[in-house]
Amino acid sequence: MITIVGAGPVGLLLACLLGKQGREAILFEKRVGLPSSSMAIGITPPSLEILETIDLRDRFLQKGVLIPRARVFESGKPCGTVDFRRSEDEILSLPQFGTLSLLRERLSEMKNVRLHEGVEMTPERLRACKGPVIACDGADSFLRRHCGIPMRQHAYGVSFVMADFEDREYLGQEARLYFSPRGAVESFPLPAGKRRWIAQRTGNAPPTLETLLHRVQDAAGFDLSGREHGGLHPFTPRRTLARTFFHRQTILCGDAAHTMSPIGGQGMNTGFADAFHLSRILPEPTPEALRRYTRERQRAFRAAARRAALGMWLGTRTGTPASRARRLLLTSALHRPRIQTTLARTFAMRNLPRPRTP
């Protein structure tokens, strides 16, 4: 028997993926009933590859608006546009609570797998698990810090408030960059007529909806004050990676083994290669599949994480030299049609290292 730890969308996919296999597996989750709030949207087309080998694609599909496009702004002006279409890498947008019944109504449709909801791991129930314990249990997970595994830990030196609005600018299904001296502000297009809006906090801003509103005013000119909103959610992005991904019986998979910026929207995805990578191993885990799911999991990670900070990085420069550098920059680099294909690749993770896997 496979004991998950956590039905976040990583340990329900995992748990999806072992049930198509006809595996016997059990999942434990302390909360009860779905979060409200959005959290990740982006689902990127890798992903949506390992969605089709459980028959989800075409539901998520149904359900989340697809992205063709990018557009950027320095200060106001236009920079350029990654297009997703020219290489068929449109990321999908759809909130996590969206992807999280998706993948919970696939569950139900597997008798091999159960769901329980409301319990919580304790040493006692891990020391009743026979087979395979895998931690989907977040970047808190109990059973990373009771194996011992130690993380290594890096602090991005930046912050973030976001909320999800009505779109009364009927910007579409393209996703907007604006950068200018006082930092970044993105939006993205979410079902239903909403947007999600994320602005960089600088200086003394508070986490607060006042310091939201009047980043997207200033960076965008548009007002969106008096609008309902999904919640208010302050976020202080952080890299972290777990020395091994494994310790006895216990396999450390999604944010549990690592995270990253969300900026991007690449950690959620790079959990579900993991999950991928796992089912194929989890038939016969031995050591040395263990150690060569680490290896390559790690490698994975260091790449998309050196991307999100990478372009974090260049997207949270603030001061008028930083400005003008990056409209230079990005100006150039938007008008060739080889280096837009490349980034198109890079934001929809085409060009990570891929599970290689029996």
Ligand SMILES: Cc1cc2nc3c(=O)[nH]c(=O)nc-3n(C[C@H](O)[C@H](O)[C@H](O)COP(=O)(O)OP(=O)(O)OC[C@H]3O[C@@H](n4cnc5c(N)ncnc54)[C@H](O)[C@@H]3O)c2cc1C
The other form holds:
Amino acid sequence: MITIVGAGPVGLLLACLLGKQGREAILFEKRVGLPSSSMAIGITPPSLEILETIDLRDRFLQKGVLIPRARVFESGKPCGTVDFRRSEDEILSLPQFGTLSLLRERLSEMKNVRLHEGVEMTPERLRACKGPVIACDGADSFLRRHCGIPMRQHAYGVSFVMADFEDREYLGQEARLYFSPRGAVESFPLPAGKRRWIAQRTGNAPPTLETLLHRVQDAAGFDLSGREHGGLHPFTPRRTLARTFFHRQTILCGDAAHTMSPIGGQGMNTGFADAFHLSRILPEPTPEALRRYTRERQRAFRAAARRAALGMWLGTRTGTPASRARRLLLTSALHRPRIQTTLARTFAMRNLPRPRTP
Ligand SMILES: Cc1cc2nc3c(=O)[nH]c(=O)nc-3n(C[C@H](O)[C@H](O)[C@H](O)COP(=O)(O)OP(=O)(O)OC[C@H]3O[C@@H](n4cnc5c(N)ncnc54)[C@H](O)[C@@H]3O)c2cc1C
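Having seen the form predicted on its own, could you now give me the structure of the form predicted in complex with the ligand?
So here's everything in the complex, that chain up top.
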């Protein structure tokens, strides 16, 4: 019997992949019900291919919105556009609770995998587990700590504040990236006429709604005040990577194994690819298969994290000289079709090492 700990997006996906293969598995989740926070919104084309293997691609496409392009600005002036449609690299936007709800719905159709909510994995419960235990228990993984697997950690030194608002600017389905000498602001479409706004906190700016509203007004020229929002979410990204992804019968997957900056939107998608790889080597993985899993998924993580870090570094440099240099760089890059296509494929995670879908 395969035990999965954590019914976040990665644990649920793994449970569905195993369920579809006819494997017996049990999934423990300490929470009851769905969290309300929207968190990960970007689902890349390779993740949609993985979702297709469990017959979920169309349900995701019905529920989310496809992002056709990202428009880039520096100090209020347009620098150019990344067109995802040209290379068929559109990214789907769906709040994380939407992803969780679709995966749970699919899991409920599978008789061979059971979800137990409100059950926390503890050392006593762990001792009773027979067979592989898959740690999908998030960045603060109990199982990783219990196994004593060390993590490498790196702080990026930048902080953000975000919230989802009603879209009264009618920006449609495109993403907007506003860079400026005072910090970056990003905006992404969401289903049901909403948009996510994310602002970099600079100087001593507190993680408050006022900071977010002020930064959006300053960088994008939109006044979001007086609008309902689905909760304020301040975050300080960091990069972590587990030294190994397995210890005896415990195998790490998703945020339990690695985290990277959410700016770039690749954390959950990298976890989805981990789950897909793992689903191909369970239920009785050999030590060689596990070493290969660690090696290949660490390589994919490093590539994704490097890109997330580079994009974040470029976008968050403050001050007038950095802003001028960025404007020159972006304007020249975004007017070259080949660079545009490479950027679209990079955002869409098309050119990362990944497990093959059938
Ligand atoms: C603001 C923000 C925006 C983001 N945007 C994106 C994006 O656009 N695209 C993207 O790809 N990624 C994004 N990410 C990252 C993404 O949210 C994470 O990578 C993703 O949630 C990881 O999923 P997971 O299933 O590995 O872990 P989690 O989502 O953390 O799930 C872990 C689950 O395990 C449960 N659990 C923990 N301990 C136990 C235990 N002992 N027993 C039982 N259950 C337990 C928890 O309750 C939880 O449900 C974003 C993150 C943030 C913070």
